[in-house]
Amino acid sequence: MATIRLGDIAPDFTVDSSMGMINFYEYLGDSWGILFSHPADFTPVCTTELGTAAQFKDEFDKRNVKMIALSVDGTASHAEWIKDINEVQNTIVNFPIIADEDRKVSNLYDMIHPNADSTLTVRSVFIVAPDKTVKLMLTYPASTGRNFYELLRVIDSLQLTAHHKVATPANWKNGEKVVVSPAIATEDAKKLFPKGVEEIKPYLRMTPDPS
């Protein structure tokens, strides 16, 4: 079974799914993506899981963001339980959800922990950037639905940061202020962030978001 960490590249699959057969380095194209795992269809937090993804679809749009969901049991299922959610969360799901009945993509990205559970999925989380690199990793017991505001500001400090020299504080959001790189000295961060720099410590810069 594969481990993955922080910056590996994200393994390449092709499976089918609730939209048909899918490659997911072609799916993603030059887009961001998040790629995330439920223990199985027609279980109750996954339902509200993946109505909220649906209706948070706009969003991730917004951030040049593709969704793609797993789950362990196969198309015909997902085509009936894409029903229930649809009518229970009020909205349309919008994206694919692997059909992974093999376990396939699961144990690719080692999403089976037989300490929790021998043939379901924990609620995983991937970010994968544009080049393909693991950005983030989140797991989730079974019992706990995700929180997809948190992703969303997660995904707005990854793309943030990897454009400018800074990092994001505790509790951070979009818009709000954030912390100088430690690598740039303060003299350079100056020149570098003409709308200002609070020095706290000498290790602790802030300045306005630089987007």
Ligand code: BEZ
Given for the second form:
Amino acid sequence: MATIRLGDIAPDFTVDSSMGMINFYEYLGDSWGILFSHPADFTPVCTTELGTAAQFKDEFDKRNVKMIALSVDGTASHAEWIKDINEVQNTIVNFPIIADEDRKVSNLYDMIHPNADSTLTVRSVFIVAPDKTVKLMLTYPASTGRNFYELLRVIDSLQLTAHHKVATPANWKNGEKVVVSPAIATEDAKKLFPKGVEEIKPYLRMTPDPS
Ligand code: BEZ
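Shown: the form predicted on its own; wanted: the form predicted together with the ligand:
Okay, now the whole complex, with that chain kicking things off.
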């Protein structure tokens, strides 16, 4: 099992899922991707997370992001669990959940942390760019549900900074001022960002959202 690091190519796989056999790269096509793992089916926090992910699907679609979840139970169990999620979260789970009974994908992506739990996955998140490079990794314990607003926020930052020479500051939200990339001299930045550049320190320059 190789350790995955930011910038690495996300490993491809073909597995069974709640929507049938699925090849990760074919599923993603030219989209961005979010692969996120759950400790097990019929667990309370996971139930809220998957329902929330389904409720957020329109927002991920707008950003050209495809979601794919993973849990270490089989497809029959997933099918029953999805009925519960849809009922209690008043939604329709509309993306695949990988049935990773043999831990193939969990091991490929190092989602089992034996000192936390020897068999179940932790709550991992991998954001994959259209070129299949890994852009973000998050690892949460089983006892802490993830924040899907934060995942949307990170996607907004990744997509903005992929196209403009900027970075996003602490607690940034889409549309707010951004940081000029440190590699750009202030004089050049003024030409590059016609909306204006505010020099707070020579190394800290802000500009309105350039998109
Ligand atoms: C849950 O998803 O609710 C959960 C799973 C494993 C441990 C604790 C909580």
